[in-house]
Structures are given as C-alpha cells and as structure tokens.
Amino acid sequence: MTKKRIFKGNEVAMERLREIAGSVYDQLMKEEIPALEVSSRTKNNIVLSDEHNVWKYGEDVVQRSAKDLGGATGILRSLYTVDFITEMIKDGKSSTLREMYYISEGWNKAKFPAQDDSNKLAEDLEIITRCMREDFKLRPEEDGARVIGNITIEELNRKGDLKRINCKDDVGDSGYGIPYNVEQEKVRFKSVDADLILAVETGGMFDRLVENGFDEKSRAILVHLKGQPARSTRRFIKRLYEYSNLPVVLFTDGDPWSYRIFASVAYGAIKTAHISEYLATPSAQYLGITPSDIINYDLPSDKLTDQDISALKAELTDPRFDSDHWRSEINLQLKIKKKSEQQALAKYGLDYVTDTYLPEKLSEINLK
C-alpha cells in the first residue's frame, strides 16, 4: 500500500497556493475587484536570463480581473482549484490533467468548458506561485520516456521505500522508464559510468541504438525524447547533466519540429518560460539531422511543406536560433526545400548510424 507523504516541495506549494486565496479574500475584504497577475506567455514576452541563461518570460503581464463575467469565472476557478490541488496534497493523492478537468464537472459555474482551459490554468498557477505542476501532484497523462545506459538511480517506489536500478543491467530492451516526477524526493543518481548523455528523437531511432549496443561501444547515456520530450523528460536530463556534468547531445529529424524540440531542451519553450531554469539544460548541443546531413550524406528526402516553410521562416525570428550556425542552416534549408528523418541513414545499412555517421558527427563538435 502507498504511503502517504507530503514532501518540502509540496507544503511550499499548499503554502502559496493558500496565498493567492487569501489574496483574493484581501481585496474583497476591501471592496476591491479582485484581480489576479500572470505573465504574459507569448514569443514577444520571452527573454535570455543572464543569471541561468535561458529563455524566460519578460515583464508583460496579463491582468486577470473580475471586472467582468468572464474574469470573475476565471478566479472562481482558480479558487476551485487551489482548494483542489491542497486537499490532495493533504490526502497524499496524485491527479492526471485529465482527471482534474473532470472533476471540475462538479463545481456548478466553475466548471472548465474544455481540457486546454483547465491546463493553461494549472501552467498560471505555477507562474504566480513560482512552484512546478509536479510540487502540485498534477500529472501528464502520457508515460515517460525512455533511459539505457550505465547510470544506477534509487527510485522512491509505491511502497515508499527506495528500490536501487541500474539502467543497464536491471532493464529490458526497453530501458527504465522516467517517472512523472523526478526531483531529489523521487529519483536519486548515485553513480554514473558514461562519456555522454545522448537525447534521441523517435522510438524507432532509439531502439535502433540500443540493438546495435551503442551506449556501451560509445559509453553513452541513451535518453528516448519521445517526440516533443515530456517536462519530466526534460527535467531528468537537467538533473542528470547537473549531477553528472557529462555533454549532452540530440540527435533529432531533420525538420523545423524537430529543431524546436532541440530548443526545448536547450533553452526552454514558451508554454514552460516560468520554470525554464529547472528544465532546459543551455550547454546541449545539437547533432543532426542538419539540412547540411541531408546534402553531404546524400540522405532520401520529402519536400518542405508550406506548413514546413512556415516554420522555419517564424524560427529565422525565434530568439533560441539567434545563432550564425542556426540561420545558415535554416536558410539553407529553405533554399533546397527538403527534409530528412533519422531513419534516412538506413539507406547505406542498419549499422550505420552506430558505425560511421554518429561517430563522424560527434567528432566535428566540441563534446566539454
């Protein structure tokens, strides 16, 4: 049976959660409208962090007030929700996203009308309390992603005692899957035997690498993304990284998704800005597939869509791709018009991505 436990990073949660009630309860008291302020989450409002060196929201704020009908049904669920996250908390329970926006069905005027408006509030909540949705014991619900490699952790598990794993030789094909929650009270690393941290885009690529043994010929820690990684996903590298202080390296598709997920990792993304300093790791460096890959490894190809030019042309504004290496290749990508996935390299083989194109790509880069 589950033990219930209410970690430090939970009470601080309950503590400022209660903050914004008692905000709201303040300027009712005074016969004031009451309001409530959120950084404004646009592409305009994203600044470099000197201190941590990603990216983070701006000064603009947005003024949730109200003032009006649809305001006042914002604070009321804003309300709901505070008492909530605490009550759970208190309970030792956890929640999905999901879960949480059903449940809303039965708070009357203060339902949400749909599941995006119930996690843009939760993502609010975080920015004004300054605490993660996992110090709220809100979760995605998508699974984690995937770790092979020769890292031991101790995992805090359902019993809530601490069962100790080698991502090498304690797993399947598979790997150690990456729990919603990995800070210090969760996962613990006690010890790392590698020369990298390797992040991979897709499954089929992942799998790839781990058939061929890469992470043991290159000494390699092998992290899944997963597509568009997981904010857990993107935690456990940080941590890792910071542990560890091993280079790490993504080896993504060649397409303008793909380079936002490597930004993602690297500097953080709008959704999160708030929390940017816990999860982007600013040293990542990007690996391929490059549009300069898709010409001098002669790699099959589709055409950009117009989707596709969209996006590379809104990157060439994108502070995270303010780079001389960043705009020649994406130029030059708009000048060929193609794209290029990782398994393109299967053209000359299924060994050789492992024996000649990731060694030939790593050594062009400074791995510090």
Given for the second form:
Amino acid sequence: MTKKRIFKGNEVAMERLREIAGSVYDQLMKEEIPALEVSSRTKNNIVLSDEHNVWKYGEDVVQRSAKDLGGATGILRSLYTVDFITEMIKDGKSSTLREMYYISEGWNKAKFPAQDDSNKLAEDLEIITRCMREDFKLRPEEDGARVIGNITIEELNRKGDLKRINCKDDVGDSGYGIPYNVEQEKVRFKSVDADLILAVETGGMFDRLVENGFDEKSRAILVHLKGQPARSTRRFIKRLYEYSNLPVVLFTDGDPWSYRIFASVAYGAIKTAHISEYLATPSAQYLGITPSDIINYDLPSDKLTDQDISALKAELTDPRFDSDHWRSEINLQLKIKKKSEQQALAKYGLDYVTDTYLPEKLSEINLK
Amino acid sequence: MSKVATPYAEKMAQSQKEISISDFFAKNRQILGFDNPSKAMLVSVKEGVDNSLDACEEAHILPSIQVKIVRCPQKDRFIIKVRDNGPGIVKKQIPHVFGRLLYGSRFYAIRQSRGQQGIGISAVVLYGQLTTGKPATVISKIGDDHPCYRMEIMIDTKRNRPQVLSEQVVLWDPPHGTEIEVEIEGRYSREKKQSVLEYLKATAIVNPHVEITFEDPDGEMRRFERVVQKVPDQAKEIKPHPHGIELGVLKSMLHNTEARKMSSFLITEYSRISPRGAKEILERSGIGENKKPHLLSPDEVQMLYDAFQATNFMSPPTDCLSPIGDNLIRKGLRKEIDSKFAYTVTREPGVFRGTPFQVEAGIVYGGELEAGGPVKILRFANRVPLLYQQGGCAMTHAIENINWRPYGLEQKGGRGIPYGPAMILVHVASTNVPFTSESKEAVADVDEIIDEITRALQALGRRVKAHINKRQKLKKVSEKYSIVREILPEIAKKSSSIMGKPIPPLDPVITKIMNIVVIDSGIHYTEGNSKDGSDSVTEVTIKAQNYTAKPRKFRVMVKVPQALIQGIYPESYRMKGDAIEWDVGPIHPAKFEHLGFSILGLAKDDYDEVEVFYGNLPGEVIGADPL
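Moving from the form predicted alone, what structure would you give for the form predicted in complex with its partner chain?
Now the full complex is given, and it begins with the chain already shown.
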C-alpha cells in the first residue's frame, strides 16, 4: 500500500497558498476590489542579488485586480489552482503541468486558454508564496537528466521507502535519472568521492566520457544537462555543490546558446529569477568549447548564422557576461564568425577529448 | 476672300442636308453612353428600368419590375427584357415612345424626374438596331378590358420616325403593363463595380417602394424586396426661375410663347416674377411692356437676359422637390446591407442659380462591410444611381474634402476617400441636376451643392463617432458585467470554500467595480389588426440601474415621435416639447428603476432607436447622452 506522505515543504506551500485565498476573501469582506500582487517578470525587472550573486526579480510589481476582466479571471484561476494543488497534496499525488492544464477544462470561467498560461500561473504562485513548484507537487513533462559518478544518494521511492543508490556501481550506462523533485525530503546525499562535477551539454559527449571511463580516471561526477537544463538538473547541481563543495565545471558546444546554458546554471534565468538562489551555482566555471579553442585546437566549425551573431551581441551587453574574459572571447568569435560543437574534438580521435583536451583545459583553471 | 470661295460653298451646299437627331446619334453613340459593350449593357437596362419607374409612379402604381438578360448564341449578343406593371401605353403612342428620339420631352416645364438622366428608352432601341439589325419588341396593355398589343419597332434614322414592322393583338395575363425586349451587342460583367446587379441593388436602396426581380444570363435569380408600401409623392412641375435660364432657352421661349405682350410673357412663363418685377425688368432692359415677345431683336434679348441677372427675385419654390426621406433611405440601406448602424439625413432644400435642389445622405457602419478598404460611395441624382466618373463628381469631392479622422474613420493625411467599414450614400434631387457633361454621370462642383453635401456628411460623421464611442463604452461595460456576474461570484465562492467561511456579500464590491449608471432601453413592436395600422403598439422600456456606491437621483429625458403616446410610467413625468422627462431616484446602489411608455400607430422600424438623455448625474453613464 502506498504511504501518503506530506513533507514539510508541501505543508508550508499549502499554508501559503491558503493565504492567497485568505487575502482574496478578506478583501471581499472589507468591501475592497480583490487584487493580487506579483513581481513584474520582464527583463527590466531583473537585478543581480549581492547576497546570492544570482539574478533575482527587482521591486516592480504587477497588480492583478478584479477591476478588469483579465485580472479577475487571473484571480479566479489562482483560486482554482490553489484549491487543486491543496487537494492534490492532501491526497499525496502529484501532477504534470500539462495534466493541470487539462484538468482546468472543468474549471468553467477559470479554464486556461493554453498551457503557457497554466505554466505561467504556476510560476506566479511560486513568486507569491516564495515556494517552489516542487512544493506544489507540480512537475514538468521532462524529468531531469542523468548522473554518473561516485556519489551515493538515498531516494524516497514511490513505495515510500528510502532507496540507497551509488551512481557509479548501482546504475547502468545511462546513469542515475534525476527525478523532478530533488529536495531534501526526496533525495539525500550520503557520500561523495570525487574531485569535480562536470556538467556536459550533449548526450553524445556524455556517453563518450562514460565509455572512456572519464568519471573514474579523472574522479569526476558527470551530469548530463540535456541542452538547456531542467529546473531539477540545476537544483541537483546546486545541492550537490552545497553538499560536497566540489568545483562545478561546464563543458558545452562553442556557440552563444551554450554560453546561455552556462549563465543559467551559474547565475539563473529570467523565467525563474524568483528562485535563482535555489537553482543557480555562482561558482560554476566555463571550461569550453571557447572561441579560442576553435583556433587553438583547429576545430571543424560552422559559420555563425545571423541569429548567432545577434545573440552574441546581446551577450556583450548582458551583465552575466560582464568580464574581460567573456568580452574578449565573444569578440573573438564575432571576428572569426565560427562556432564548433563539442563533438568536433573527434577530429583527433575518440580518446582525444578525455586524454588531451579535458586534462589540458582543467589544468588551465588549476583543476589538475 | 478668294474668288473660288463662293462657287465652292455653293457646291458644298448641295450636299449639306439637315442631319436628323437619330442619324447624329447613330454616328456618335458614345454621347448616349454606349461607349463600350459593358456600359451599353448597363445603360440599356437602366433606361428600361428608369422608364418603367417613371411610368408607374406617374400612375401611382407600386412598381414591380422584372429584368431578364438572355445570352444569344452569337458572341457578345444579349436580349434584354424589362417588364413593368405600369399603366401601359395606348396603341397609337407605342411607336412614338419607343421609336422616336426625344419624343415627349416637355420643353419649359421643369420637374425633378429620372428622365433627365438619359436620352430615353428609344436610344436603346436605336442602339440595338445599329448593333444587331434587329427591331425591338414591345408588348403593352392598358387595362383588363383592352386588347394587348405586340409590336416590332425600328427607327427610321433619317426622319427620326418609328417604323412598325409588325403589329398583333396577343393574350397577356397582367391587367396592365409594358414589356420591352431589345437585342443588343454588349457584355455582361458580374463582378465589376459598374454592373447591372450593382445598379439594380443601388436602385432598390433609394426606391424602397420598388420590387425588382432580376434573372442574369446564367439563369440566376435575384430579388429586391419592396419595404415601403407607398408610392412617393409626384414631384410638382414648376415654371423656370429667371436666374436659372440660359440665353438660348430664353430665345426659344420668346419665340414659342402664347403670351402677346412682354409683361404677360414674364409673369406667366416664369416663377417668382411679379407684375412689379416684370416692370422692373422691362424698365432695366428698355423694352416696352406691350412689345410682342417674338418681335424682340437679338440685342433686346441680350438686354432682357442681362436684366434677369441684375434683378433680385424670390428664390424659386422648393416644394416641387420630392426627396426620398431619411427614414426611407434608412429602410432601403438596411434592406440591402446587413449592418447594425445606418444613419441618414435629409437637408432642407436649397437653391443654386435659380434652381431648387435638395441633398440627402446616409451612412452605414460596421456589420458585413469590409474594414480594410476605402469606404464605398453610392451616388444618386433624382433617385438614379450614378455608376461612372466617381472621381469627377461633386459628391465625391465633398467626401474627399472632409477630414474624417475626428469622426473615427481612417484617412491618409486627412483628405481623400476615407477608409473603414462604412458606406456613404449621397442623393441630390433637383429640377435640373447640374451634370459635368452630357453623359450625365457626375454632378458638377456647384458651391451651393457641395456646401449642402458637406453639412449632411458632417452630421453623419458626428453620428458615426457617437456610435463608435458608444460601442467602445458598451464593450467595456459588457466586460465589467461579465466580471460582476460571472467571475466575481465564483471568486467569492471559491475563496470562501477554501477558507471554510460563509460567502461574503458582493454588492459593495460590484458597485465599486462597475462605478457606473446603466440606462438600458428596449423596443417591442406589436402589429395591430386594423388596416391603417393605427392600433399597432411600439412599447418602449427603460431600466436605470445604479452600479455606483452612492444612491443616485437624476433626470431622464426621452425623445418621442409625433404620435399618440400613452401609458407613461412612472406617472410623475413631464412632457417637454417632443420629450418625456422624469425625475428618477433615489436609486440605491445595486438597485434599479423601470420607466416606459407606448407609442400608437407607427409602422415597424419607424421608431428603432430610443434616444435617452440624462441630467444631474456625475460620473460615467452608459446608454444615454448628457442633456
């Protein structure tokens, strides 16, 4: 039989969600037009938090007031969502964001016109309650990516039992799958024996490193980012970093989109700026592929597209890349007008990346 | 002068003959409007229909007209049939009406008529004859007890006289009426702006008392319904005004008059010349009172003409005009165009150069009309659609010179034809519409006429603007209604169920969200049993709802038509001219009050918009205009 467990995070979330309903109710009792305040989620309202060294929402707030139809509908949707989440937590269930969107079909006037709207509302509720989606037992479609390396964790499985897993010995070649919820009540770190955490953008490269035994040879914990990393992947890296204090290093393709992956892992993303301090690991370092690598290693390359160029130019004014190192690399790339994938290293053989490239790059930043 | 000149001229004189009117037109067909095959088709149908309409109206018959176009085996050949339920034509006159150009045109009587527009149905017969070599066939019957004649007619172009090729008595079901069938060379276009269908549609709009059925060459039927059961009043004939006469016409009037003395000539042949006025003219021109009119020398005619211009006369009478009437134009527009908003205006008659004229205009906004393109313009002169030369017409110029942007239509640079989901109709009625040319397709830029059109259009523009504003306001209000009626109760229900508390009272919040007084009005029409419609009832209901946080007392005024009003409630009302006035309230927040009355004896749609005004009410009000 399944044990229904309500964790502390869920309890806090339930209490705070109830406060939303309470504030609406109180406003009605005070004969006021109900309104909810949410941080403005535009690029202009993103500021660097000195405390956490990550990107957070600023002080601009948006009033969702029942004075206009959009605001009124928004409040009604919030209430329905609050009710739905609360009941779900009480029942010990969870649902995907997509499932919540479909469930809203039965909410009449509060029905979401598109899944984008329900996703956004879930984020709004995170902002208002200062809780995380995971606390609401809402999860995204895709789970987190994979991990291989010498760490031992305990995960609470669906039967309610704690399952101990060593991510080197107890897993197959695809590694340990990161669940959508990696909070303390679900995933606990038991021990780590490694020198660094290496986050890898593409699955192909991740598999190459695994096949070449890089995790053991270089005492690395390999984390697959799967492109732009899911929230749970970023949270997993953050928690692992806080537990182990090991250096976090990113290995991605050499193009502007990959630099953004790095920025979101290190400093946070606009969409999730309200929880940057949970997701971002400011000490993370970028290893490559850098534009200099393209030249130094004479890598096969593609021409930059117009979108690539404007993305690079946008990064030049992005405060997350405001350092001499990044400026010179980005300007170099704009000059050579080339980009390379990490798998371009295969030009020199399948072992080149593990035998030569990575050791060289790691020693550059004094990791071996 | 050279010596050979005279003999040569004499030689020429032998070949110089009087060319008959028919012969002249035969050689210059574009003057009649038969420039090209498409236009020839349109003009032929138009002449036939105009002829039928004039005949029916003169006989006070509600016109039912059937138009049929049949494609012939030969390329670009068509048979046009136009049948009416008019009074018919007596046997003797049939050949002259259809086989003789300019027959029956009365020279000096002036009247607003369709006939001014063209050369007449005989021109179509001539055109058909010229292009196909075939005669026209006419069937006409003047009454049940009379035989129906069928004649084949051609025109002897040399003598401008009809030739009857055959004549027989036939059986014909209708009690009376006329049918003309002409084969012509032409082209039938379906899509073009200047198509037969467009012409008939436009005709139906300004002639709501007419019923037209049309069968196109592909056998497709189209029916334009009659919406008014009354034949328009016949326009009265008037004598010409001295300021509206041309020198040439003056000469022939002098020549043809039956008056023996100049003084009686002036008094009897013209309007607005009094005995004293006649004396003044004759003194000014130095012509004796007793001089015989036909004995005036060319110099004297010129002096007389100049004296006309120098003398002041009363403006010509304007009651000779027969406007369509704003109400009927609105009915016509509503019938052909599916649109919520139609507004029309009939201006008071005016005068230019001694000629009475009157302007009417209408606008349709929204509905099925396309928003992207320039507004469609419908031009009419004496109830006849003008389909060509839009750009050269005073009506178009007046539209182009108005800045439409303040009225809510788009317009590049504040000039030119405006853009938007609208259609503008302009009708100029006159005893002598001043056309730009003989083809009579555009009205000339006469200042007085342009001024009147401009004023009419500005009045329409203001109504459009008010309509657009009202619509925007209503949209806002309907959103607020949807909040307070659908969303807010749900918010209250859901929040109280989550909190496990009773549902809070919502009225205070509702009034805060709405913060508005809404005055709804409705019309309910019940047709009576009596034949004259005197017992039909138009019920008007008004509901004043207070959605503000304070009790409201205010004044409500409703304009009512000239008709029997009864059952006014509440009874504490006052009649003020053509309006009923109430002092309403105090209405408490979230409460309402009903007002209303009934109008007797109106036709359906006679009263289709309740005009409500309010006074002494601060803040936003929906459904009424401030007093």
